[in-house]
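This document starts with one chain, in the form predicted alone, laid out as structure tokens.
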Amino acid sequence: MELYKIRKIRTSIVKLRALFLVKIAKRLRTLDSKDAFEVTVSHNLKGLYHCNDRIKLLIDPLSCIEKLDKNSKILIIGPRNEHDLYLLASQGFPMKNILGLDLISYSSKIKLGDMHQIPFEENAFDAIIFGWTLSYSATPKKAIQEIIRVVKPGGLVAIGVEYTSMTKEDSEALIGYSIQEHELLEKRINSTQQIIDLFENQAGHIYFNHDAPMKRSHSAKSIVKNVSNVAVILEVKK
């Protein structure tokens, strides 16, 4: 687990396991779901052998929550690859009580299926990791609704979203189409405060509270490489 921790012996690790289930025993699989963008999967599958290092926004001071411990059961919804789920690993808590969900999956350690109807049982989980994936939703109530369901009450949930300023025709611009459908969107999810705001009275205490605080965003002509991101982590009180 301290190895996971070395970023080129991680991305070793789930590169050649993804190619091996991927290219080798023909594992990968696809779901589409109702609620999520159109071009959700498609867009998500160009980058699947792709290693993003983001989501140590949310796992580093996840990890410090003295809540969560070895023992602690912990879902990582919209992994895409294994990366997450090593990344978390490498913090300590052990691979056997971390599973992904996603509408892709080639892996046994990411359970295929959506975030809008998550297939387990109420109270599974101590903690969600909910990390770049609440903006590919076009019902985001829906999806923090099914979260609360499953996470024990007192549980924690870690969300990230990409901070954007973004237009409809600048994606369309910059990458030939876009991922979010805006007229099925009342605002896009762009602050903690709406993440927030997305549960209601069963927002418990704020962990961490990370309001890209310096606003820098891609745009119609370029891809900004240290793009801000909100995250937020709470506890749900059930």
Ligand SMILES: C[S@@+](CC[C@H](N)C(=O)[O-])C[C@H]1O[C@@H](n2cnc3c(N)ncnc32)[C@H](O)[C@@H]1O
Given for the second form:
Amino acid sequence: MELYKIRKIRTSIVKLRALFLVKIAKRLRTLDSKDAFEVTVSHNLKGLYHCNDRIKLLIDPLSCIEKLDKNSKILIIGPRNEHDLYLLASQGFPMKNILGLDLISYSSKIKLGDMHQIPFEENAFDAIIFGWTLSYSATPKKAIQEIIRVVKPGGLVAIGVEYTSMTKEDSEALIGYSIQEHELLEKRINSTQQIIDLFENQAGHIYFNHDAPMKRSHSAKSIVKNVSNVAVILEVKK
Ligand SMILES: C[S@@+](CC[C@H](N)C(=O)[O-])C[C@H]1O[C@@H](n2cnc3c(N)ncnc32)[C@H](O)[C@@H]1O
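Previous: the form predicted alone; requested now: the form predicted in complex with the named molecule:
Let's see the whole complex now, leading with the same chain.
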């Protein structure tokens, strides 16, 4: 598990396993969700082998909270591939207690399923990590209700989204299409307070509140290095 901290080793394992399981074992499966934006699966398949370290913004502070230990059961929603799982394991959480959930899966460690209808019973997890996935939901409130259902009372939820000041037209100019169908959303989730508000009176103690302090956003013209991120870790009251 210590070796997974080394990026070259970690990403090599993830990519080799993904290549084998997708190309040779033919294990790739996808699922549609009526609550997800239309391009969700096709857009994310393009980055299937991409290993992004941004989830550390959630995993590093989460792993310091003494409510969790190596027996904690942790669900990662929207990992896309196994990279988020290996990063969490590098912090001392055994792989056997970590599970992913995604509309895309090639791995037995990632259950194929929809975050708006999570295929687990209530109070099943000590913590849920939900990184850079909420923005694919046309009904974020429904996804949060499901998360509240499957996390244990007093359990932890860690949520991250990219900060953006881009409009639909800016996204179309930059990548040719917009991931979000803006007409379906009241407002894009872009701040820690908006995330906390989704939990209503079930938001307990806030352990981590990182409200994109630098406010760096991609624009119609360019992808910025070090884009800002919004991240919250909170306890769920039940
Ligand atoms: C941008 S990736 C995030 C990957 C990784 N967590 C990271 O932070 O880099 C978003 C992932 O969420 C998944 N996703 C989107 N909508 C979902 C849904 N309704 N249920 C489950 N997974 C979903 C996508 O398939 C994709 O794998």
